[in-house]
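In the block that follows, a single chain appears as C-alpha cells, in the form predicted alone.
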Amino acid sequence: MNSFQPPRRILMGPGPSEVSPRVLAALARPTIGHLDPAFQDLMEEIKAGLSRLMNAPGYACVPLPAPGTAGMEAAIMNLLQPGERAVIAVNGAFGGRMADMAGRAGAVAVVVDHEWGQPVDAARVEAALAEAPAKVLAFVHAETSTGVRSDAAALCAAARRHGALSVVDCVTSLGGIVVDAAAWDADVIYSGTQKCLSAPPGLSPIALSPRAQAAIAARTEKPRNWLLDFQLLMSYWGGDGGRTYHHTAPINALYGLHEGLVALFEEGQQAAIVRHARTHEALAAGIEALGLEFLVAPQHRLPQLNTVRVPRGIDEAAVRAKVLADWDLEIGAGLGPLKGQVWRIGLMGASATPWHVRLCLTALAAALADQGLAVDARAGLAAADRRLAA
C-alpha cells in the first residue's frame, strides 16, 4: 500500500463542503485521551458553542460520533417506542428516511407526502396531528435533496398544539440560515458538521429540550440502538462531577468541530447568514442569465443548496463529469424522482464565496457549450457581479 494523496477538489455539491484551512490544521493537532482533563474542558466548550449556535438554552447539546444521519436515528429511536404514532412530513429524500426509521423503531408512521421541491404544508400536517394523538412530528427544515426550506416555527407550533414532540432535521441549515430552537420551541434539532460548519463529515450535533429528555427518561423499554442511546451518551457527555466511559470519542474530529465553531463566532452568526444569502443571490442571478431555471420558487429556496433544472437535451451526468475533469469542481446530481433532472449546487460554509460563484458559472457555461447549448458565460458572470456589488 502507498499513502493516499487525494486530488484537490472544489466542493460545491450537496455535501461535504470545503473544509477551511484552519479546521484542517486543527484536525492535525496531537491526539489526547478522551477522558483527559484538557479534553473534558474542550467538550464543555463544544457543548456551550452548540447551544449558542442553535439558540438552545436549557437543552442538552452534544455532538454524536457519526454523520448527520446519526442525529436523525438518535432522535427517532430515542423518542419512539413500538406502537406509538408519529407524523412524518415528507417532501424529499430525507423526510422519507425519517419515515423509514420510524417504522424500524416499531412506531406507526403517518406520512404526509408532498411534491418534491415544495415546502412542508403546515395545515396538512396539523390535520394529520388532529386525527389522533401522536408522540412525534418529524420534518426536514432544509431538504438537501431539493433545496427547499420549510417553516420550522409554524410546524413546531402545530406539534405543541397537539401535544407532540417536534424533531427538526437541520443538517443543511445550521450555520447557513437561522436555526433557533428556543424561538421555535423545538424538541429535537440535529445537524451535521460537513455542510455550513466547514468541518469534515463524521459528527452530528444534536440538541434535546427538557421535554424530549423527560420523554426519553420515561421510556418503558430501551431504545433499539446502543451507541446512540441518549441516556448512555449523557453519562459521558453530561459532565458535572465526572464522566463514565461510553465510547472512545473521535477526538481529532472534535478538534475540527471546535475550530469550526470558533471561526463561525469570529465571523459572526448573522454575518455568516448574510454571506450565504449574498452568494446565493449572485449565483441565482448568474444562473438565470445563462438561461437556466431553478426547481424551487424564490421564496422557498435555500441559499446554501441550489437546485437547477437540467435543460432539455443535456446529459446532466456528462456536465458533472466535465466540470470535475476540467475544473476539479464537484456539483451534485438529483436524487429519487429528480435523478437526471437537476443539479444540486452547494454554497455552504467555506464554499460560500464570490470566487466559488464565479468559478461555478464559468465551468457550467463551458460544459453546457460543450454539448452545443448556446449560453452567454459573460452575461452570467456580469449578472452575478452586479448582484455582488449591490
Ligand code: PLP
The other form holds:
Amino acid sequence: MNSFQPPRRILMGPGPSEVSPRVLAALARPTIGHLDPAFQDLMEEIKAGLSRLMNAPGYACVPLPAPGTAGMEAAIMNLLQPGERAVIAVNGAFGGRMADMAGRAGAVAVVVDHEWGQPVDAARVEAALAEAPAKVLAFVHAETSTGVRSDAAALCAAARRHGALSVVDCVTSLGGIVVDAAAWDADVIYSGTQKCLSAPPGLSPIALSPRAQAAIAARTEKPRNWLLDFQLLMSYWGGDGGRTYHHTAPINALYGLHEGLVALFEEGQQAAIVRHARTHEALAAGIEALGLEFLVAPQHRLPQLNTVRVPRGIDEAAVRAKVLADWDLEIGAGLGPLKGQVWRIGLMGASATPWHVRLCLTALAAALADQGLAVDARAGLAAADRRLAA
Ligand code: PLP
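The structure above corresponds to the form predicted alone; please give the structure of the form predicted in complex with pyridoxal-5'-phosphate next.
Below is the whole assembly, all chains and molecules, this chain first.
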C-alpha cells in the first residue's frame, strides 16, 4: 500500500463542498482524549455554537457522530414509536428516505407526495394533519435532489396547529439560507457538515426543542437504535461536563466543525447568506446567458444548489466527465426521475465564491461546445460579472 494522495478537485456538486484550508488545518491537530478536560471545553463551545447557528436557545444542540442521515435517523427513531402516525412530505429523494425510516420505526407513515422540482405544499400537508392526529410532521427544508426550498415557517406552524412535532431536514440549508429554530418554533432540526459549513462529511448537528425532549422522555419503549438513542447520547453530551462514556467522539472531526463555526461567525451568518445569494444570482445570470434553463422557478430556488436542465441532444454524463477531466471540476448528476435530465451545481460554503462561478461557467461552456452546442462563453461570464458588480 502507498499513502493516498487525492487528486486536485474543485467541488461544485451537491456535497461534499470545498473544505476551507483552516478547517483542514484544524483536522490535523493532535488527537487528545475524548474525556480530557480540554476536549470537554471544546464540546461545550460546539454546543453553544450550534445553538447560535440554528438560533435554538433552550434546545439540546449536539453534533451526532455520523453524516446527515444520522440526524434524520435520530429524529425519526427517537420521536416515533410503533403504531404512531407521521405525516411525511416528499418532494425529492430525501423526503422519501424519511418516509422509509418512519416505516422502519414501525410508525404509520402518511406520505404527502409532490412532483420533483416543486416545494412542499403547506395546504396539502395541513389537510393530512387535520385528517387524524399525527405525532410528527417531517419535511426537507432544502431538497438537494431538486434544488427547491420549502417554507419551513409555514410548515412548522401547521405542525403546531395540529399538535404534531416538526422535524426539519436542514442538511443543505444550514449556513446557506436562513435556518431559525426559534422563529419557526421547530422541534427537531438536523444538518450535515459537508454542505454550507465548509467542513468534511461525518457529523450531523441536531437541535431538539424542550417539547421534543419531553416526547422522547415519555416514550413507553426504548428506541430501536443504540448509538443515536437521544437519552443515552445526552449522558455524554448533556450537562456541563462530568460526562460518562457513551461512544468515542470523532475528536478530530469535531476540531474541524469547531473551526468551521469559528470561521462562519467571523464572516457573519448574515454575510454568509448574502454571499450564497450573490454567487447564485451570478451563476444563474451566466447559465441563462449560455442559453441554459433552470428546473426550478426563481422564487423556489436554493442559492446553494442549482439544478440546470440538460439541453436536448447533450450527453449529460459526458459533460460531467469532461469538466472533471479538463478542469478538475465536480458537478452533480440528477437523481431518481431527474437522472440524465439535470446537472446539480453546488455553491455551498467555501465553494460559494465568484471564482467558482466563473470557473463553472467557463468549464460548462467548453464542455457543451465540445458536443457541438453553440454557446457563447464570453456572454455567460459577462452576465455573471455584471451581476457580481451590481
Ligand atoms: N438530507 C438532505 C437534504 C441531503 O442533501 C443529504 C445528503 O446529501 C442528506 C439528508 C443525507 O446526508 P448524508 O449524506 O450526510 O448522510
